[in-house]
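Encoded as structure tokens, the following chain is the form predicted on its own, with no partner shown.
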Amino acid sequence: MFINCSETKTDQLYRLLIGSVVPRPIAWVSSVNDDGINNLAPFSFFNIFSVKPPMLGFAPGYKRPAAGSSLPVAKDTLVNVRACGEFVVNVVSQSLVEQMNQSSGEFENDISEFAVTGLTPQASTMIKPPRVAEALISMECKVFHIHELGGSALVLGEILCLHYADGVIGTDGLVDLDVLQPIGRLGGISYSTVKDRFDIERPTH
């Protein structure tokens, strides 16, 4: 099969794009808004991009036009990443998965997602938005770049620190992924664990 891009139906291509590109790590961001309101939302178009500086991006896509409207709305998390500056970027662990999928729901803007899904608002270090402090890895980051995509926006933001909890990093110094439990996002409504794992050597020339 064959597919054109250009002639290819966006929800179809949503679709296939999705389930192609997988797993996916899961961005759960926090934010704040001008009324001090915070925010929490999971997106899946996400990953690092950088080490020196350190970077990620994350993609919020814009929601339907409203009725009698062609201009596309923006998430709150993206009106709130604009006007602040500045976001956190939060793991997903597999005991979390639930309380990340309620806040993935469409709330007014002056409801917080941390009192619908009973997650803790923990103060960050270094930046405004609170990080979720049941998870286990949090990033604070700053807004480096906003790039109008069309469709969705990405978002590059520069890392400032990172909060492990207790264990986390294991006696080698990495992530053990064994306490972490982080989970990707598949095509549709499928999600995977890291459970099944196997190592390589790269190749030395």
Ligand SMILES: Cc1cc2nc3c(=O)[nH]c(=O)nc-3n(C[C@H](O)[C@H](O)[C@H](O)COP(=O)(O)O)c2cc1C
Second form
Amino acid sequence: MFINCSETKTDQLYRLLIGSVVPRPIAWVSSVNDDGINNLAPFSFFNIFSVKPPMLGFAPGYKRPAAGSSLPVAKDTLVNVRACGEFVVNVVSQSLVEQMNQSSGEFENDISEFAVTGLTPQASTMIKPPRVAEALISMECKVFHIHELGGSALVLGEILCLHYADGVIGTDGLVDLDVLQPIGRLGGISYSTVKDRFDIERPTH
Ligand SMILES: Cc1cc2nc3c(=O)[nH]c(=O)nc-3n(C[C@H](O)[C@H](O)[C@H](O)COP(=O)(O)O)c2cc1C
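Now that you have shown the form predicted on its own, what about the form predicted together with this ligand?
What follows is the whole complex; the chain from before opens it.
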């Protein structure tokens, strides 16, 4: 089958794309609004892009327009990172998947997903938005650039510092995936674990 993107409906293209680029890591982004209310939401259009400087990116979109309106409204996370210039990316372990899913509900911006999920906002070290105390890895970021894409925006953030829970970094200095138990997002409402792994040597030239 051949798909010409410019002739394909957005909904269908969305379903195809999120089933084609898999598994995707999930940025569980905590941010804070102008009134000091903490926000938390997952974004799987996410990855790291540079180590020096340490840089990551994620793409929050726009909410479905309210009935009778055609005006796009940015998701709370996008509003917050634009205004505050800072955010935290927390890693979702398997034990936190229910809370992650709950936090993806479209709550009004005066409702904190920390309260909805019962998760603990832990003060960050270098920035204003809190991190998720229960997450085993958190990355404090400051906005480097926000590139408007139309239906969403690509937020590039410089990682200022990293928090690892005890035991997550093994004696070999690597992240222990058996401790972290990260999950990835697939198409539809499916997720994957990283239990089935293999190593492969890189070519020597
Ligand atoms: C696993 C997962 C991944 C998601 N990835 C994205 C994404 O990459 N971009 C996006 O705009 N919404 C994504 N969503 C939907 C948002 O989490 C959802 O719209 C949320 O309500 C946004 O919250 P906010 O308005 O507080 O920012 C995802 C949802 C889930 C459950």
